[in-house]
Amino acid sequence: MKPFGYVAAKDSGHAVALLAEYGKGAKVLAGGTDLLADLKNSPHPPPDVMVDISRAADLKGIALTDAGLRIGALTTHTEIVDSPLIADTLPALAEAAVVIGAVQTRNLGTIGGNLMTCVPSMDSGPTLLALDAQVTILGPSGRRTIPLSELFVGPRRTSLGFAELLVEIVIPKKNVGKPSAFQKFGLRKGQALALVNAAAGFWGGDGVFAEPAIALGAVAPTVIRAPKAEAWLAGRPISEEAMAEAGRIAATEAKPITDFRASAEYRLDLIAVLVKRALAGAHARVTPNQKDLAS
């Protein structure tokens, strides 16, 4: 690895100040599981300085707030898997976190870092997108909040501006506890990039699909929602046939590529299967008092 400068940020505000000071020559270091590997293998020059945010306590933690479920950007995948609060309110995110890389990767890698890679196959993205997650961004001009979908621009491209930093992810209060599930298919069971991943959620206390949401990964330039499938499901009685049809419709909304890992046609078949499984997984989490949770 080629040499580079290094500074450690005390908190998020200090990190933004350092990013502004060093400008385009600075890179953010969180868990480092992607960045350091890229630095070792990249033919391009390293950044002038690495801004280490790993000690910023205000970027950590999982908590319920008035706005919803807050997850600090520096929360590791292992912390998500082990969190009783996540298990109670957002088990689909734990399902996604536990299949990210190896144990060492999950111990160091952060949810914010996973989102900021902006690769279409990210495992954290579909569940958060299906639950209408918001992200808070801090920059020289202050804080702003945007839908997670607006963070994703393209492969490895985000909408963050100059010296801006992702500080937290918030699941809106109305979706905290919404039954949801995550599915992933890779070439092997461990340490595999997704050929396709999918998340789905809905309220179902009255026996119909209420506010259904479906998100897909690895089948477009960014993680995407499947609005046509969602609209088709809304208000229909819950059944396996409806889940299967929603999967088929979702496949028509994707634009997968053919590469050395799988053909586009195979990925389209996987979408239909995984969406059906994710909807079934969400249905298994429906509870009789679900209508009260939604309100």
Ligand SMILES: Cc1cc2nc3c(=O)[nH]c(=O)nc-3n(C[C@H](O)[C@H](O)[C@H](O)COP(=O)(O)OP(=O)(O)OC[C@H]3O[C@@H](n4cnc5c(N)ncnc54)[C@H](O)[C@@H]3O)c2cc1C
Given for the second form:
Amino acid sequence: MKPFGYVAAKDSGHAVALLAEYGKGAKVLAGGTDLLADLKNSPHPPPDVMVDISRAADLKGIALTDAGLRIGALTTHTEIVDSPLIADTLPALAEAAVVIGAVQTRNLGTIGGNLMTCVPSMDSGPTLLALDAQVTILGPSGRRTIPLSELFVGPRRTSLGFAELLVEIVIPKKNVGKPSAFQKFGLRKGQALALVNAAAGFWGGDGVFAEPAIALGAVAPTVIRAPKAEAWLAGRPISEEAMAEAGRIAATEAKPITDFRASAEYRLDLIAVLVKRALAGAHARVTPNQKDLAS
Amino acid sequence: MAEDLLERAPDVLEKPRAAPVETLRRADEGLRLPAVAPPTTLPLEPPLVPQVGEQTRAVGLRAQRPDSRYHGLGLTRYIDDIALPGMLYAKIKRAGISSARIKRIDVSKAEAMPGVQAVLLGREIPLNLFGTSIVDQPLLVDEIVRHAGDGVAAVAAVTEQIAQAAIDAIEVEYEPLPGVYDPLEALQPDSPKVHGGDTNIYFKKLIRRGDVEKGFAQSYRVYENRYTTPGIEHAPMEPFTSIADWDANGRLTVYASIGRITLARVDLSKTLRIPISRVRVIGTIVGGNFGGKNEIRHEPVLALLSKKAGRPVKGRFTRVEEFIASTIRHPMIMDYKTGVTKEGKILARQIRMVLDGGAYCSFSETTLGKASILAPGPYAIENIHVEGCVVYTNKTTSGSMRGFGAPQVCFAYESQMDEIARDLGIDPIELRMKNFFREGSMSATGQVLHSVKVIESLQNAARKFGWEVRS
Amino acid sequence: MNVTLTVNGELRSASVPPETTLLVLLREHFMLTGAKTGCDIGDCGACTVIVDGKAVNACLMLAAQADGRTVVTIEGLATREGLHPLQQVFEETGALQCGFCGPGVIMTAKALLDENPSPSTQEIRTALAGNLCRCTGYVKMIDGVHEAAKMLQSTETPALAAPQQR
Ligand SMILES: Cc1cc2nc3c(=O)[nH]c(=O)nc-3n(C[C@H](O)[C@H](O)[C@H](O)COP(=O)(O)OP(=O)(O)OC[C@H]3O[C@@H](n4cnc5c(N)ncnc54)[C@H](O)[C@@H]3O)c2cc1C
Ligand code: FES
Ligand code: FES
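What would you give as the form predicted in complex with this ligand, now that the form predicted on its own is on the page?
Once more the chain from above appears, this time first in line as the rest of the complex follows.
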């Protein structure tokens, strides 16, 4: 690797201070699974200083708060997989976490790092986007909260500003416990990026698709929602046919590319199938009165 | 930088001696302990190693490798686990362009870098060519780049990091040349010629038996299909790594993860123009070969860097280099024409195949030969015509890989057997049984076969994988 | 910069440039060459070591990030008294051929067995998904992990006294 400097941050405040101090040449290092792999093959100059946040304990943790389900940016994929709270309230996120890379990657890689890489195939993205996650950002001028959809700007580009740090992800209270599911299709079951991934959720206690949400990965410059499919589903009686149709509509909303992993046509087919499966997976998690219990 | 360090007042002088001596002494305990000494000699029974002259039963026993103890302990010394005192690290600059003429190459910035001990260009290599049959592959390209993985310069430096920085600082100006990337296009008269001359074909093979035209005329049906297989990288877990040590006595010792030590010695002696008696090659335990580590790759380059620098030099391929600058399995295009009777007996088979050899010859001759000989499959066929050739393209070199062409043709003929079975409505196993070699059958090349067990093997296999109960 | 960590039960320090990975620290500074460099970008698992109880790719962790932590490498498994059951089973069954992937596979399997003493075949497969082996086809490794799990649970396996916690 090319030479760079290194400082370790004690906590999020310290990290922001360090980022501000070292300016443009500084780069946040969390689990390093994306950043270090990237640096090793990159023709570009390395960052001047790595601001290592991996010891900032306040960036860790999964908890229910007044705002909703809070997941610290530094929470590793393994911690998400192992969390009883996630298993209880948001199993779709564990479904996404458990298929990221391999055990070794999941033990180091963090959810914040995953979102911040902002690659369209990121596995944490669809579920969080479908559940209207908010992200908290800490910067030199304080904290701000934005919808996750506004974090994503383009491939490998987020809306984070100078010396800003992603602190936490919050699933709003209204969506905590919403039946949802995640689907990924890669060339292998382990250690493979998604050709397409998808998450879907809806309240189904009354036999109809209520507040349906569908999000897709690896089919557009960023992770996207499928608003037409959502609108079509809303209020319809739950049926397999409707799930399949929603999948077909969702495919019309994506703009996948052809690359060495798959052709655009293949990805369009995958969207239809994965959305259908994600809806079916969410349906399997529907229980009566779920929504009332949640809020 | 170095001067700054010297001008600065040393830390130790500044430090007030506030802490008690005991604490100070203990502070660096971790540095004082030597590196963890692994338990190299365990007072345990050694693994089962067959003794000389001893007849051991093998079939039905759990196979135990004689080297498995060290594998499990992590103590097997692969080449990359070896470091010689004063060793330097080498890196090779890859062309990154698949067909070009080098107009200018400037290594001055690399040479000027602190820590760089030697820079090498192709023209400094006494015989800058190697190969197992056609000697056509330069170790470092001087003029014409024939594929993106061609090396154009090499550097040895005190660390891998500095060697890489030096490689990045080498400037090369290329004049792009037209290239050919498809083996069928490479056959065309007007295609760019990878090695000049008037053709890209560098080996041909023809095998004939009987009269295929007569066989086709007598056939109930004739099937014509094209099969293609892609290039495949061996991807051994251990990347190519070697250490060259050209000592002050003028003797060269090369430690290499290489499968053919004698061939390596010959190639080193030829390319470096030194007597073979001066070349010692120590083969280390190979971390996966699969045919990809059968010939030299960067060893003469490392040797010359070592000679220039007067220090041992290690070179290790990155995973990327492993894919672009080693060899791969030959991609093949195979046209099969097979005539059969109504009952499924094969009367004639004609095969035309084109092997994509990539930029250089390597083991193409052997591969073409073996593929051609095995192309008709394990079937007794009276009329056979096999015609094959291997062509140059501006791609990664194809070389030896397990089977030397046999898996490619097997994919083709067995795929066609299935298509014939489906079309004739014959059970695919039965179709094969009808045509298999039998004791005393003659192969396409005229070899009379003995100990033919193919029928029993397939019967056995079919029983074991439950062919009877298939849906 | 200086880093100090516990490696196979013993305290170790080194002075390294910041961009040094844990893998380079182990292999080049501590001469613990058991963990291998296969791809250097997290794909192959040949560099797997256990850090604070978790299997990680040493090629994707900075030495600085391992400062103050507890690292176990393949060299830390066997004792003078005996091999770790995984090492023993892998040896006896020929689960390794060229062996290059072995240290990584064994460390991943150890981390698995430490957390899950009797894993299912699927759990073993999932755990080993990040350890590529080009020689074996994995079947004997998976069988071997099952067998080692049984040995570890059986009371007849002699207690493996070792410097680090098991
Ligand atoms: C072998 C392998 C397989 C992989 N497989 C998958 C997969 O299947 N699916 C998938 O989605 N990903 C995969 N990845 C990518 C990667 O592991 C994940 O994206 C991981 O979650 C990244 O997290 P990290 O903590 O390691 O991030 P890092 O590498 O530390 O950082 C990634 C980027 O985010 C920035 N960053 C990190 N945290 C913050 C923060 N809190 N605030 C601001 N910026 C921050 C960094 O500056 C950097 O630019 C794989 C990676 C490898 C090496
Ligand atoms: S060397 Fe670390 S995963 Fe391959
Ligand atoms: S035994 Fe050779 S790579 Fe696994």
